[in-house]
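Have a look below at one chain only, the form predicted alone, in structure tokens format.
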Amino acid sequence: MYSKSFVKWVVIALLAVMVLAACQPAAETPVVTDTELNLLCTPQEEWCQGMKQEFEAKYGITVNYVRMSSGEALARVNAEKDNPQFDIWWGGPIDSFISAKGSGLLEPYDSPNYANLVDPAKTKDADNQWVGIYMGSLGFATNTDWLAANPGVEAPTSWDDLLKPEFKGQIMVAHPSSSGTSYTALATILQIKGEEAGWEFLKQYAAQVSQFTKSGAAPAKFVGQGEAAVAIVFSHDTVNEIDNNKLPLKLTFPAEGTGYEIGGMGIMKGAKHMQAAKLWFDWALTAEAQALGPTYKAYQAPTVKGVTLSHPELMEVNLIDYDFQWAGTNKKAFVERFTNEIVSADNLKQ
């Protein structure tokens, strides 16, 4: 039994702590005086538009956005290095953000919401210049009507299947100069096969392609409409075409392993609306913001805690140990080699 004097002392001490806590000033919410934000957005148009509307409704800040594929976006921010027109770049594989960091285009930011990340070692730059906001696996989308019209032909389940004679002129993929999706495929092949054998494979693979597109997601739509047999795209883009556009597609993955993307985000060095950019950055690392994806037909996996995956099976495949740093560091050289030695970037299908 405790003595009455001891109990009295404990009660007085607890009351004192409560009084002191009540007297502490509340944590201040940063004052944001910016009234607009210039956003460079790489995911699909509907998601960009949805995020714009959600942010505007929550914070009362006008968002002016331009949607570009990641290759175009990287070229744009490089060209505007001395006079950046965007405050923040949201979305697209982090290979491009690693390249942008190497060119001195990004502003370091130590967001308090890094604590929300599930795997910060994988999804956050060590110098706080970019962060991952979603993840997605690379796969094949095959037109099921074409398969029915070609009995005996099966949907590809390996990278080598793409070289089969039956797929000559029947493959669609974006060009790596404009598309992060296509660059992920290129870097995946080089990592699986090694650079020497990988480049030889890429020459044969390019000869199988009917047409290269500008956007990484476009091949799934074109193949679903019957313009070719097989698309090489991120799996969530195939799910979108199947679930929402009811296109006749079958999703498969290369058994020997596939690459994946971590979609990134970074603040532009010299941003004109830095406060608003940091506000978007913090918001994009919340469960609230990342749970919005499926609302706007985006099925990528989240990078923060507290969000249920809409399609967990898309990440439960044989993923390679994709080297993002290597892919980002070599992106400019590899894209130039592909463009100059294999296929130019002229006349890409929109």
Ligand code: PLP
Second form
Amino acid sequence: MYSKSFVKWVVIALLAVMVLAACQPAAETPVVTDTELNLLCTPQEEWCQGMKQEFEAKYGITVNYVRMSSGEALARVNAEKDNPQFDIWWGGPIDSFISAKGSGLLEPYDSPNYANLVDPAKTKDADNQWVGIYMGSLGFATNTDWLAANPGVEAPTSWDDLLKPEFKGQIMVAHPSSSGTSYTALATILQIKGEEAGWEFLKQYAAQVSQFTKSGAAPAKFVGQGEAAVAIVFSHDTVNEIDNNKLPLKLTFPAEGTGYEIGGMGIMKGAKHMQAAKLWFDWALTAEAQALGPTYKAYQAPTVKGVTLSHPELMEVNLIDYDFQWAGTNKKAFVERFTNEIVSADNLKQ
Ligand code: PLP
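Right, the form predicted alone is done, so what does the form predicted together with the named molecule look like?
Below is the whole assembly, all chains and molecules, this chain first.
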């Protein structure tokens, strides 16, 4: 048996440990008094809606979101610079976030969850103004019914194939002024071919296009429905149309190399719900949040550790060493040049 004084000291020691534990700051749960979050959401509607609901259920904070393609979103945050209506911008290629950083629109944030990133050197801004939340490669989606009706014609496997006479008026892609997908294609072509030859190529390629769309993923759907033969889209968007919408599409990649996106996230400078924005930012960098993608038909590769890739093959293609800094810094000038000299942004297909 233990002596009474031994038991007394054990009880005192236990109480002391409990008091000390209770005094520790709750490092995992920052105090958030915001009850709302205004989210600018650039990925597909279904993923935006799903993430809104997941966040609301987890944290009890109402998320008001607007879905906008990258170029529209960038124009909007630039216009609202002095009175930002959004607290956080989630999704869309980081070229736009690099451009937004250059315009002084983003709030630096040192998230504890940067530690979760697989490749922080590549997927995080050195000044903590943006971070990568997914990655995806560009590819071609060709309508297989159209291929069957055109014997001898093969799905494109190089950028130059897009200029073949059989694809005249048969290509669909978004316009780089509204779409981050399309801007990634433009910047990829300039990087592969060099600027001078690249702009010449872009002129010829634009002449092959039947219609430019507003949103980046839309051409996969339109081509799957038979409106044209080939779409230039992110490969995960093609996977979505094949797997979920059963559209007759074949996915191919340019053998000489293709561009890819790092999907970005950044907090708006002057955000009215700064605590909630930081909470979303931290959450979006967890394995738990990034693993939700396929639930909402988003098949991009995650940027954090501990998430199984739904489609690893999409990133196992020949990727160019895409220069995100260069693409982001030149975005405004390149989009203006494309719009003024090649194809205007009027009458984009919705
Ligand atoms: N939707 C998905 C699934 C994407 O991967 C991306 C790119 O980040 C976008 C939308 C971006 O849309 P947009 O090209 O319309 O700017």
